[in-house]
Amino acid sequence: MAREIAILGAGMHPWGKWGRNFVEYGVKAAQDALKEAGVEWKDIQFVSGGDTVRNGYPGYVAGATFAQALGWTGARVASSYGACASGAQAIDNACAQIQAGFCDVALVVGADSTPKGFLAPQGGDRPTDPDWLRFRLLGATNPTYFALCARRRMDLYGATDRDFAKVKVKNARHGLNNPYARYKKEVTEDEVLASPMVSDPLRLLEICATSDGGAALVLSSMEFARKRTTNPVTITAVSTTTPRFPNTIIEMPNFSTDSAAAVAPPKLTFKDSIAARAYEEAGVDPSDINLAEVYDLSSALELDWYEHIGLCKPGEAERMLNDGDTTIGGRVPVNPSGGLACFGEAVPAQAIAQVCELTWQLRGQADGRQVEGARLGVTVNQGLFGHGSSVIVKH
């Protein structure tokens, strides 16, 4: 990153199923972030919104929608959509505006109000849309893809049903005292394994729900921040990388991979490249990381992310989990917030919420789930159609 960006404030609306307009969730998160930052709304010079496509016209222009709801001030706005990476793109846009000198202080906000059940494309016939086609032609819901990834892990590395259950148990324990989490209840491995099978080998308690929620950040230049604090938490890198051709590992919503007959596969797979780009930009190494917030759409996918972000070598994630390395108190706690296992999906808010959690952790403000001595954290998630997302946060 050309220059570090200060995080002055973080705010969230609790995740759940509240049945209200997504704008309400974003406004609450934004107001909390502004209050924490000690910045007046009228002083915000740029509003970067994460879009939600399920809420009609206002959802497609989230930047202006939130600016209007908070009160028009003439601020610059932008709206970003990259599926589950939308929040990171919104963060990236705000950082770029600040680094370019177009503004000193910006608000990033994302919120969602989701339908009941698993996410699906909007209605209508769209035969050129791969996401629509996978539902129409294959009946491949999101849990189907999660299950295929889980089965691949079992075949490649010998992962077991009980390993996947342990991830859920860990995250449920982490999220128990998180005031923003939707699910705050400990579970046992046996309870996880007794929950209904959704898509073999994944059970109901191993797949994240769809949720309503919101998250926001107040970001600024270091010059602006130093007028308010002597030691701010900072963003040192944002990765919004895309795959390299040929992409030889199947990714949702695609039906097939690229051929490597004429061109050799890249050195790094797409998922491996997401955090690697952020590490390179920040000038740090995976061994420097104290904690991580990763995209646990399913408990099995969390294990994949341990390897993709370099916490261990391929095939070693189960050992990390079983040795307690990724629980609070372990070597590199993963999802101390409770992750999507405790929150569920509120798509435009997710990547922003991950940065909120790291901010509170690095300040020592994560009561009941604090990672002691944390100074450097990484987030990672992935949006449909090749949207990588990773943010490095330090204190």
Second form
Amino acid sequence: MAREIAILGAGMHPWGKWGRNFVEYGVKAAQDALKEAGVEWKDIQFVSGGDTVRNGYPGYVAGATFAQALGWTGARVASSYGACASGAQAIDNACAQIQAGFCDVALVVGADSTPKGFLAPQGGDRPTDPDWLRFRLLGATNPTYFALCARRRMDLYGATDRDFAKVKVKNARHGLNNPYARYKKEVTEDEVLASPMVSDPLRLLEICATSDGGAALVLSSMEFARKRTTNPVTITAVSTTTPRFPNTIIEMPNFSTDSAAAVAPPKLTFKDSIAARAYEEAGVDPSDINLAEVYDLSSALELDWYEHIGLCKPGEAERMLNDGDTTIGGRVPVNPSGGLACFGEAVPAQAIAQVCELTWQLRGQADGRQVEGARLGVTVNQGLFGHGSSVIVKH
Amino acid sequence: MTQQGLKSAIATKPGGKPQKPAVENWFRADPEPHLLGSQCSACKTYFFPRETFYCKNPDCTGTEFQEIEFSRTGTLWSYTNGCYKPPPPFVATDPFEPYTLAAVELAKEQIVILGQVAGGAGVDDLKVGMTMELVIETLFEDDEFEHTVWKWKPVTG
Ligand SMILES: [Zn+2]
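Form predicted alone done, so how does the form predicted in complex with the partner chain look?
Full assembly next; the chain just shown is listed first.
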């Protein structure tokens, strides 16, 4: 079903390592989004929270937590978890409530406060939990899964470590003037290549850190929006697709792929299907896209996404990058916000932040990083355990 | 695990600590190393780690599974290493030594399976497409046991 949901307001709390309660970041982001929307908190009918699993019970019931923090109004709430795709799940739930006519205006909020270092599995002895076992039996940290994809690009397509470093250099430059970015510093290819190896071929400066941060959106029906604005930015598709059996590409945190011995693999791999389903829902073609926010958990993964979202054919991402196509000013800028390279990941806020960036870009309000004349943008992201996430934003 | 299974799983090397699988029923060391998967009796889909309850093929409602020894050799799909000590429950050596990981595609089972790389081989010894062989090696030791796991070993020559 085609969607048309208005984005009335976007708000963020700057990413960083602030060491405060995640609720504060969410409240700040929500207040900014409400202010931009010109909507009173008391008028919000539905609060859709993206959950964090690292901040105790309030994190599991994020919708209620943010509603209480902003002051109980009787608004209905939902709390969504889909790992890195939690924010998209929260957006999807808010859109569905609006489209179903259960509410006119909704607030989506995600925020996180994260510990230092590798994302580790939850404590205790849990020998039947694959997320516990992958650390125990293999030492398969998150970066090792990113690195398997990176190495395959090298051995299959001839990608070089310098190509990967260039992604970081590009994104660092994009994020320089983004007031919400955590890292606002240019880096050179040589600096990237001199940083310590984490999981060969990926180096420290090419792997996304974990951050504190918060992001929020005020979404409404078109009818509600028209009373306030003449030409709102809209969401025309939200893909929260899951894999189709057999999923033949190894995915974090699994030990193996599905077997394709008895059933042929689907036409599209899971990653290829995520944005494809959003394009289908919005009735657009990848060649219509003017800019993209993609999940650069590693520098090399950004290149994979160019291909998975149809910006180019498999094996052509390095050429796109080297031709400057994905730099601001190029044919289809990718991660004009600076991406995870400049933000680090605040899990439940990240997919919402991608939509905030597209909103500001499409309104022409992305000071210091503006993509000129952009009309149509796409976000893409993937959460652990089969959560696809892609949003099409239009102006 | 049956009494007999336990006996075969805990073997003592001459002069060493007894060996114990770091995870039960995922692999077998004797008479030759094999990963132990399962196969749906109805649709013939393979599973590793083994499925024993309900088939994951959406077109199948199978609930009967056979234990299968998976192929011992496959093709290297990709590889990497860990240069920093992972968090627990990984048991690191002291001092920490980097370890190598491989994703290996088995032709018959049409499945890609992760494992550490055996015999101290590093990323410079590997190339996508090369043949890899399954072996059982020590994962870590404690006071009582040598805890073993499956690993992939590059086949040279
Ligand atoms: Zn079956």
